[in-house]
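As a starting point, one isolated chain is supplied in structure tokens, in the form predicted alone.
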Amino acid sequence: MTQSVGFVPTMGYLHEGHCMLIRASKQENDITIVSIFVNPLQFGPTEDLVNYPRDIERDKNRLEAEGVELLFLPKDDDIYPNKISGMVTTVAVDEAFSSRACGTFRQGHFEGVATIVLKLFNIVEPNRAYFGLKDYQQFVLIQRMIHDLNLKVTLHGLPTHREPDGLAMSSRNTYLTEQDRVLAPMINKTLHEILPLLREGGSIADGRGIFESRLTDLSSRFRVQYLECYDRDFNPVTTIIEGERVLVTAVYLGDVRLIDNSLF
């Protein structure tokens, strides 16, 4: 009898978000497998590559703890054995959807994402994968690529699991200094004061002019990058309906660039 294959891809330095999802995992397969990989495929030259966190250690004893089978923990050389430079084929992503939100500001990011996703898909073979939707883009373009290459992979979105004060979890959360660790939360709060204006016919022009303003009142070291709104397939909407809208948010925080969202 065949057994079947969760899969939670990470790229480390894990936390409660990420063990969420292996709970998840693990109460509908026969088996987890967790990946450990930070792909360089999907920082630009400017972002944090080098700099991202990594304790290993720490994420195998946390593993352990949450009984994960198998832990798959690859060498760039194991996944880009050609070297990046000489790879000739990667995931094309509609330029439609790779320009909007985050991938604006992180060209050939979602490439880099869709690209590392398909091989850990086809290394692990999982029966269903397990995302957060804290990075709502990102679920989607999976979502997208399952589809559109006929992938035998079943998706699952989690909700984007928080710190008692709001904040998103993030492994680059260990970056914020100890006070904007305590601004960081106004990022969500304020996020969840501006729907009211949408769901009142207001225009997202409008409401990103007040979350900014609202941020950047409480201190100079917020700067949004932007806050936009889409149908939850992330196609751009121009109205807002109960029920089928996300409002995304990328902010920086000092030298700390955050995101979150809000589905409605």
The other form holds:
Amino acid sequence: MTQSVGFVPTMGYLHEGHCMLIRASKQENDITIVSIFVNPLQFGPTEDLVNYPRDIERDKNRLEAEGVELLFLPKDDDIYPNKISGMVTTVAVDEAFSSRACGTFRQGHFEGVATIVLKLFNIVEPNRAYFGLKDYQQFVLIQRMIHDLNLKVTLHGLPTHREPDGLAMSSRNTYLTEQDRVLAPMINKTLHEILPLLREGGSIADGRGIFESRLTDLSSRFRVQYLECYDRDFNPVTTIIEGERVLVTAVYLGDVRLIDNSLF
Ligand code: PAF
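Requested next: the structure of the form predicted in complex with pantoate (PAF) (the form predicted alone having been shown above).
Now the full complex is given, and it begins with the chain already shown.
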């Protein structure tokens, strides 16, 4: 009998959110494979590729504690043997999609994500793959890629895992200073504060204005990059009150860019 394979692709510096994905995979599959690869193709030239947090020994201990059978830990040359500059084929992402939310500010990011995820799927050949919904736009992209390219993998999205104070778990939280770590949960709290206004028919522009002023009144260290609202397939919406929506945001706290969302 063939064994089912669950796959959790990561960029390492594992946290409890990753562990939730791993536990879901272990529950639903015979074998769980975790990959750790900080994918250069999804980082822009001014982004944090070099400084992205890495601690393989710590990650290995965590995976062992979770009872993970297999870790796939490729080097850049294993994934991009001809270097990125030598690639002829990558996955193209529709411009309308990649010019929304994160894509507007991270040129080429989603092409980089789609390409690495497709490559990893082809190498690992999983039956099921597990992603967190914190990166909601990324989740929809993978969902679309699986559909558009007839991939034989079932996608599972797990809710954003949060610290007890509401901050969405992210490897990048480690960049926060002690003072900024205290401020960071206000992003999620403020996101929820504006939901009633939107549900009652307030415009997204008004919501953004309030979101921005509440955060910047708290601290000048906050800078809102975007606050946008989409339907669950990440299509633009004209009304907020009908149907299921996702409110997505990226906020700089000092130099650290944090993303969060609320599904409503
Ligand atoms: O979400 C991430 O950690 C990355 O974008 C992913 C899916 C592992 C691809 O590099």
